[in-house]
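One chain comes next, on its own, written as structure tokens: the form predicted on its own.
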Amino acid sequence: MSTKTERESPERAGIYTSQFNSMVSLDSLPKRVEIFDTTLRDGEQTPGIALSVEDKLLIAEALSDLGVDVIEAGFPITSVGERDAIKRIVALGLKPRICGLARCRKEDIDAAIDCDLDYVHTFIATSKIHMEHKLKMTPRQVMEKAVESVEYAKSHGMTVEFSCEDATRTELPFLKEMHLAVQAAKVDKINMPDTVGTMSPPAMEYLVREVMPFTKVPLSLHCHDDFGLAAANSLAGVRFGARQVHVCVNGLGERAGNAALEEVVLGLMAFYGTPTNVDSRKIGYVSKLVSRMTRIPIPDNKAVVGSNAFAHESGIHVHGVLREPSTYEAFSPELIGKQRSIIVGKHTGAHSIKQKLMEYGMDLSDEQVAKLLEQIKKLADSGKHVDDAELVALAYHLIGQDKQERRMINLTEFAVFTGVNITPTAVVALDIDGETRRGSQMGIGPVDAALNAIRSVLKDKVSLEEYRLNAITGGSDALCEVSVKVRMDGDGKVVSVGKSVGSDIVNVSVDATIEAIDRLYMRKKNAGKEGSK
């Protein structure tokens, strides 16, 4: 977590940066940068996203726990449902300031006031393109409208942040005039949006340098990712004095999205040593939560939070990173609440296989590892991907494990109840080494309810680390493959995997989970026997 006022050494924070970053540091860098999160407003404008009120409340609470400074909760004027969601977020009493978006219109600002908001982000377009083709207004009319709106909101005791929409395509003299005009109206912050993502980092540096002498209130940036430069442009602006950055979790937002929270926060820490109030260790969790709520998957190769961000397959890379993480990692996975993973494939070396199997409590001899590696490379050459469950199965077979060995955990009863206007509820009975235990739990879906019920009857607390579902065949009766990874809390880094295939997603998920948990318990039992010798 980065909360110190002074600059932190990136290396102390678990970030392994190039030494050249320190050579371009400037005195204009702010001591702290505020994070203005607009996941619930601009993020929800991502095509295909429609968040329920309950979804928004969950995300707002997670953002508060993460430590963002401002949450833009929505655009109040758009609908009754939007206003209801914002009111309920305000009522939570969260730590961040809660903000609402408003055009430079009294009715928009009134809608924000009616939501019990005390912070409004108001905007009007200032580029020639927008003024001529969208607003049909002259620059003077636009300026008057902006000033009138700022004064109106301030007269109602609100904190006001103002944006010149399409600022990065606005004529520079007019942009400066707008900044001076809204400051005369007592605006609290000025935001410069790169509305269509048309800037390059050097251009952003130039623009910020030009407006800073005319901007005496905190300057903020709102960058879009149309050229993949939203985070880079945000960092470039901070370098020359911007003190706040608008972001979305996972880079959500209109078109190609907004600057990604995770990229901006890590970039500030890594390249400038500039702190924020964000607890970076919670980024991984919030990223997954937002992905689940929005149903927008995180690309495997997504910077910072993608599943491949800390995945290593090459034998050379694995050998290096296990000895010294900085050899092949830009920063520590623990810094954002994630863990390193070793991938098995044709580039894998013996050291990687041995290390991977140790995660599952298996210690093979060098000869056994060599044989296993030969099998894996043959499978990989034929186009077969070997996942953790298959690796463990191959290893068990190699060391002569009896696959028919009696399980410690067996499912004896299972039922799940779901439907319209019914909270999914699952009931299970497990035979745990001869003892029958029963339990029931609810969930956000039948699979979630089933897995919650299973974990509720266990003596040990077991965490679900990963759940993967793949369709094997097409059609409504498609076969599916489920792979789960679980961890027994307090048992170090040891994890277990289970896999099952079938046509019923719920039953297949239950079978895979029981298999994974059984392996955990068998390992614990065998470890106890070894310890008693």
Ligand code: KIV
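Here the structure is a predicted model, which means the values were calculated and not measured. Basically, rigid core = biggest C-alpha set you can superpose within 1.5 Å across the two forms. Numbering follows the first chain given and starts at 1. Compared with the form predicted together with 3-methyl-2-oxobutanoic acid:
- Remark: with the core as the superposition reference, the CA shift of Phe417 between the two forms reaches 2 Å or more.
- Once the rigid core is overlaid between the two forms, Tyr360 counts among the residues whose Cα shifts by 2 Å or more.
- Glu148 is not among the residues whose C-alpha shifts by 2 Å or more between the two forms once the rigid core is aligned; its shift stays under 2 Å.
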The other form holds:
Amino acid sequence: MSTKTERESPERAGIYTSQFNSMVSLDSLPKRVEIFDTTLRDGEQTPGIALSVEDKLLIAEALSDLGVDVIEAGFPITSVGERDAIKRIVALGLKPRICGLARCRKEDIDAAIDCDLDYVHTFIATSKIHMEHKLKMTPRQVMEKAVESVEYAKSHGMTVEFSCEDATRTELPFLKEMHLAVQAAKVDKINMPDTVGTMSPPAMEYLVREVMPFTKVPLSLHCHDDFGLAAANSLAGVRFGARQVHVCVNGLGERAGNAALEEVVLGLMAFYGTPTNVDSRKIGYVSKLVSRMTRIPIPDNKAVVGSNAFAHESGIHVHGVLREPSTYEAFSPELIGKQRSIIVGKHTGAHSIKQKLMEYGMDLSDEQVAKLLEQIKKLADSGKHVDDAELVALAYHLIGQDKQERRMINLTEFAVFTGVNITPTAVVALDIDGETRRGSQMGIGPVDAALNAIRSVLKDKVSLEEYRLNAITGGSDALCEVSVKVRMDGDGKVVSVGKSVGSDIVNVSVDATIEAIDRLYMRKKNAGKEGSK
Ligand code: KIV
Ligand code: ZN
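Coords for the form predicted together with 3-methyl-2-oxobutanoic acid, given the form predicted on its own:
Whole complex next, starting from this chain.
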């Protein structure tokens, strides 16, 4: 039996959990727990997932590299394609044991043998609900089938893991009889599925304690997440004797899914100091790979692997985390091969913005940071979050504006009308060196109408040489960056460029155009002063 001191200290692994966990620690906690991954079987039963053979091979290799102990590669009886995939996974000669699922039927076990498997996971339902409504079998018939199947697979030299399906809703005396019967048939491992996810952690503790005295082979758990408790129930079972846990990457699986590999592995390390053979630093990569292959996105707020798991926005949190990560991180992102991200939004403080821009080599004054913060809060109030590239673009724009001398041209009024069956029309009023000039123009779109209206109120003829629009990050709500090049007619060589960044294409285009024209006018004015000297 392991002792507390023999186990790995969570703090040494960079995990900072509550001290109260150690108050409920048990000497009976295992030194190591085996991870049985069923991403390719129960995970593939997630509604909407269909993996090709190549996808499955890639996932199997990644799981092997991750360090799981068993890969449940599929359900051989299902189809020719399924058998082909399992055979090819077996042929890879990976480090984990490869297992196939089989009902307690000879043809299912034969299908597993045909896939060259030497490990079968066979199951039959034992709860009253399942036996009466689904199997229409008596408990005796169910027991006979289970025993026959275990004996048949064993006679073919297979490692046999047996599950009473819906074990957690099975009468305890019958569960005991089943466990004893399959053990007499020389089963190697017994798995207890919480098939419909109807257990609570204290109930799982109770059940495992009840089952352990008559279960002499290693006990495994297979928990579904219908109440969001799959990982908690698995950990509860480990406390009192389970030595293997069935998991799926990203918590995939039937309905609400199975216990998530990443949550169980981290939970075992953090709360029990119990390692697995999983290399936690590869979890982030495998999670992304599985999400990409299955096309099931990882929710942003998913525990451990969600994109927000190590993202900090509020000023207080960012300040804390930058000083000492454990203030707001239970474990470091590096532990699972991820990185911390500082998000810029309405809760962001000046300190985080300054720090973040420093990372990009930009040292803004406190005044500039305050201006930038005001802009970010306005954008956030309109539902827009600013990512790194957008923050840098906004900062460059601000620095550029600050460098500029006082403007000669300022926009005082602006409106644009556009829609279906209407010619886009813009109205502007500009203050040009103290004189207000108004005008309106049409265009082929709202931006064209706006730029035409601006140019129409100028005394000089100014032509638009170039207009470039760039969505900084590519999303439909991304900030856009517009750069405009203008030329004053009759002054052939003199061109000027203006740039602006913001969320509204029309307003940003107007701002960039006025900046470019203003520079032309300033240059002309300064050239006049030089000439009169
Ligand atoms: O959830 C379940 O009961 C199963 C069985 C096949 C073990 O997936
Ligand atoms: Zn299941």
